[in-house]
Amino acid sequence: MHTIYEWVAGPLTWIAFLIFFGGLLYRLVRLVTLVRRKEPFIFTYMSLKYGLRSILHWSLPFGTVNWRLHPVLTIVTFAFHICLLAAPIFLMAHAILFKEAWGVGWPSLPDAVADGMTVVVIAGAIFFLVRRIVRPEVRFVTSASDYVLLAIVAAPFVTGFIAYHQFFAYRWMLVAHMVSGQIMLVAIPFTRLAHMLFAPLTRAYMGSEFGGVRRAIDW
């Protein structure tokens, strides 16, 4: 047991670190070379200006008609977004192993805040996944993959509540925990997760279109 911990948190999580930036950064060369290739005249319209409107207005709970109009979608979406992404980086196990690893640190959250993190993203997982079984419309465009990359995300969050609280089989929950995570940076760049890089993108896009050609808001 103590040799598969070893190797988890060490080559192989150097491994899962090296595929997700050198596999997001694939991604973002790829995408800049297909658009000179076929679309540049998308450049010629891109705007700082709208572009950063638009991520704003977006990036608000309620900023847009589409987040007013589903407040219970809107509410679980930025809860669920927002304790995805800070849960793991604020996390005071977290912080201290990367100050070990590489000697930087940096504030850290209460464990009982974390944990409390953890329990939205798992409640924010739940609904999303009854939502698309129980929403027609939903359940219409919700293929297989959907359901695994849902089971991805949640993973790490399910084997970490578990881990931290000690509920049974600590050390192969914290295994569970680490390979879970793994697996998720792996999957980001070449999955659909890899919106995380691309939604603002596309949302600059979609802002500098509407406020620079179309001279209208797209919110």
Second form
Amino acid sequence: MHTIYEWVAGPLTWIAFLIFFGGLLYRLVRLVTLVRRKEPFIFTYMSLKYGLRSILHWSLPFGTVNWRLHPVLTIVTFAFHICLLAAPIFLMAHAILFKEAWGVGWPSLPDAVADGMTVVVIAGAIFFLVRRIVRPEVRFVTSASDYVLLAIVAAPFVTGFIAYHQFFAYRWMLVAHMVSGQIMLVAIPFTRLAHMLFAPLTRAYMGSEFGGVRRAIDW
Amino acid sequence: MKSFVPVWLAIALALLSAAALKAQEDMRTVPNDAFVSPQRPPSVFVHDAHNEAAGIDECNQCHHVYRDGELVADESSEDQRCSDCHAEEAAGDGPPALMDAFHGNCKQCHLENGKGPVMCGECHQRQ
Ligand code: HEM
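Coords for the form predicted together with protoporphyrin IX containing FE, given the form predicted on its own:
To see the whole picture, the full complex is given below, headed by that same chain.
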């Protein structure tokens, strides 16, 4: 168990993070070179002001017409994404392990709060799953890969939750947790999860075109 | 019957204070009362059995003494709590913070030996 733990918590984690950051950088560089080759005029009207303005509106719950049209989906989407990002980043266990490895730490949430946010993420994942199954207009555009992606995202939260509460098979659950976390990190740059990077860029582009060229708003 | 009450009270008090004075032989977990609001169950640690199984002879392997930043080889500090020197929040380049001191002491040795618990829940066991 010692050997497995040291491998999974050590080298495998650093490899996963290298692929995660390297992959995102690669996707970013490729996007910029592609735009530069195919549609370089986009750069002429990219605007920091209009870009940020659009990102801000879409980042506010009910800040856009589309958000207001679907209140339940909006609330779940916001709660899901906030907890999805904040829980693992500000989890004490993660901060402790990082500090042990690199000597630098950061403030973390009380365990009880992070645990609650974990429940929110799991509940959100179940909501999205059910929605894909019961809503015909969503089922129509759903493929098997959507379920796989949802599972990849939910797995670290489900296994982390079970390990934290020590419900059963603690040691194996923690190893499963770390491996599922690594799978998620590696998957982000190369799947639709890359919207983590592209969503703000697309928003900035739309905002710039609507604000600077069409003189209209896009929210 | 009434006159028995003080006797029972005295016995109860004696038992209570004996429990309060319980020495390291009876220690089954590392007390976490030095933390303002502990978040985890206290770590499993059967003091004497642990040190015997781990083959640790020197008390100052854990109960250490530093003078001018140097570890003093032949002195020990088992009459003090770790928290007497390690504050919950570390100040500058003084001794490490209390939690870091425990994790640095316990987990580090287990990693170096390839033996003993290293995962959070192996030490902080929920019953
Ligand atoms: C890649 C390496 C990772 C390592 C080494 C790691 C390690 C850990 C550890 C040690 C715990 C505490 C378990 C306990 O209390 O006994 C934990 C909990 C948790 N981890 Fe990770 N983790 C990793 C990746 C991730 C990722 C990518 C996510 C999510 C995106 C994640 C989300 C969580 C959550 C939500 C919990 C806490 C669940 C709760 O408190 O209810 N982890 N992790």
